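Single chain ahead, written as structure tokens, the form predicted on its own.
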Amino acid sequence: MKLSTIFLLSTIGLLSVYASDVVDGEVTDDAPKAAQEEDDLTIGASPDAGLAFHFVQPADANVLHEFYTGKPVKFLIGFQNKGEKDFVVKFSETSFRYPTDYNYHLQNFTRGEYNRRVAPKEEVTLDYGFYAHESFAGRPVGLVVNVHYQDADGNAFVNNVFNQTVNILEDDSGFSGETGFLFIFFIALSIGGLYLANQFLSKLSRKSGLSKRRVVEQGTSSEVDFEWIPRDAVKNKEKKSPVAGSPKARKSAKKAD
């Protein structure tokens, strides 16, 4: 009984040791492969290439390292071929990284495609621009700019021309596309309101003018009760009297006197 128990325990121990050796062996075998893949992805710069970097917009970004959201950020990349073979500048990569861990990408911008051939002892200037999104306002980010190129033999190289933390600020100019649209909208609304008010007032003035014209002044009644006047006097009045001031009127007036 004891021998069988000891044999069983020893068998279990051997199996557990074998299993642990297999797991450790798998990790050990994969580690060199991962390191080899990282070495393959890590491409250095050519000693025959000289690169320079300079911000052109905003002008003070070379000193302050500050960008504003919604405004263009532009920079120049200078490439100098100091060797005896041609270089072909393929493209540039620009990205925002997490400031405390540059391996973590926050945003990758569109690649700047160049495919520019640079002869020996020749220099070229390349440009690129991007906009910082409003979501990055008020926070620091890592800005990384890499330039990819290759020589005449097809060897690939990568130069890191900028790798620093920058501050993204909110645009405090007070005017943006949305503000401009609202400004134009309120101007149009004010003009429309003034036009409608003018039309309304003109209609009111026309109505008041028509009502004033329709008013007819009525004087005292010209009807006279002739019943108490003798009929002979009424008949004489109905006769046409001479025009006042005429010779005939003056003669009749003298006869009456």
The other form holds:
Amino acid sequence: MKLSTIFLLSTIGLLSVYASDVVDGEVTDDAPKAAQEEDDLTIGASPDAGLAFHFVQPADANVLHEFYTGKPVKFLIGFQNKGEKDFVVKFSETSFRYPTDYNYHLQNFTRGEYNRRVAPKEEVTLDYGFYAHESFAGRPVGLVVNVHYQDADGNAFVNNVFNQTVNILEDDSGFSGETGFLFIFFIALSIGGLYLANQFLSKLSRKSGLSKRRVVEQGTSSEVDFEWIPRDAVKNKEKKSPVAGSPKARKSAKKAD
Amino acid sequence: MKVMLLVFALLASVDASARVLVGKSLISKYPVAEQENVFEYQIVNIGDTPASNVELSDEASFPTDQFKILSGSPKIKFATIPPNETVFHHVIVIPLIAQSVLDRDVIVDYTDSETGKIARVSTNWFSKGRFTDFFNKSVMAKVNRSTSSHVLSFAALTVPLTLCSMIFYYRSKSRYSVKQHN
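What would the structure be for the form predicted together with its partner chain, given that what you showed me was the form predicted on its own?
Next comes the full complex, this chain leading.
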């Protein structure tokens, strides 16, 4: 191709690339506006409410942030009304979030419905408990606990009382059926293996035994040695030798005796 | 320098306080009437200073005409709870009648080492409504079926089969086994 055509094509290509960049710029310009609109709609905490959070059930959970699967996790939420009007604590929502992106819910737990009226200067403790399913074992998850309440005027508030990444560990303490039956299976396998080994070894010894017997055995000889049989038995046998043939023949042979 | 320290001390004392949270839960598997039910109270001091004269009062939950308290008292006083400490208190009761019992608030009064008295209440057992149903003992017997019936049914299935196999084996052995000549 001619140099001039290459030049023309390359300039057109570059222009098209820059044109798309301009379009991208337009898209990004819209994003800050959308965020501003969202801020006006968010609900936050009320300054008249003092909330506290404390784990009760895994005793060291307040320090360690580690839970075991299948074991209950219980915590207490303290709600203190520092204002002059009634508050109604509606519910608490607990959820597991993806540790690197807290907007992605892994699991939402059942709401703890309280609907508890708190008078001014009154303090109330609410509790909640949940189990971590064994499918979460060995994973870090973000645990988020929000408390929803409203004041006497009907304004809704949300207060986040726990918002951290916790480690879910597998519970190895209990006797699990799997390991028990695996243990029994290995015992059975070993017994079977011992039995087979015993058979194999006895077969080997039997082979050598046969060869010994071959040495001893002379094979069937036509002459039968009756020396060790008492005379009476031999005579009886000669007498009572069964006649070959049908039962009728045998009967006639007997009658003949 | 001294003024600065004084200011800091003042600020620190304003922040430091005792705050007590209280929770109540049923430790027994099911609430059953005419049986022992174990309730656990968790009293936690999450503040920085000790809480003294901590008084737990929950007699309203166990009226004496409906409950017989075996051990532990619903009304108990703890002298002091150090900061960041939990006190577990157990009460064992026997409900006399199988009925629904209204859940009452558990009240804990405590005194901060520096400031005055604060009363605390707690709700029992989230989202379980306002009543605790104590089940009938005979109904629970069906739920927790006794292990002896399990063993009997297992024996009824396995013993005849095992006995038959044993009988067949010994019969055939006694009749048809070839006696080895040495």
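Positions refer to the first chain, counted from 1. On a predicted model such as this, the values are computed, not experimentally measured, just so you know. Here the rigid core means the biggest group of C-alpha atoms that line up within 1.5 Å when the two forms are laid on top of each other.
After superposing the rigid core, the C-alpha of residue 104 moves by less than 2 Å between these two forms. Once the rigid core is overlaid between these two forms, residue 131 does not reach a Cα shift of 2 Å, moving by less than that.
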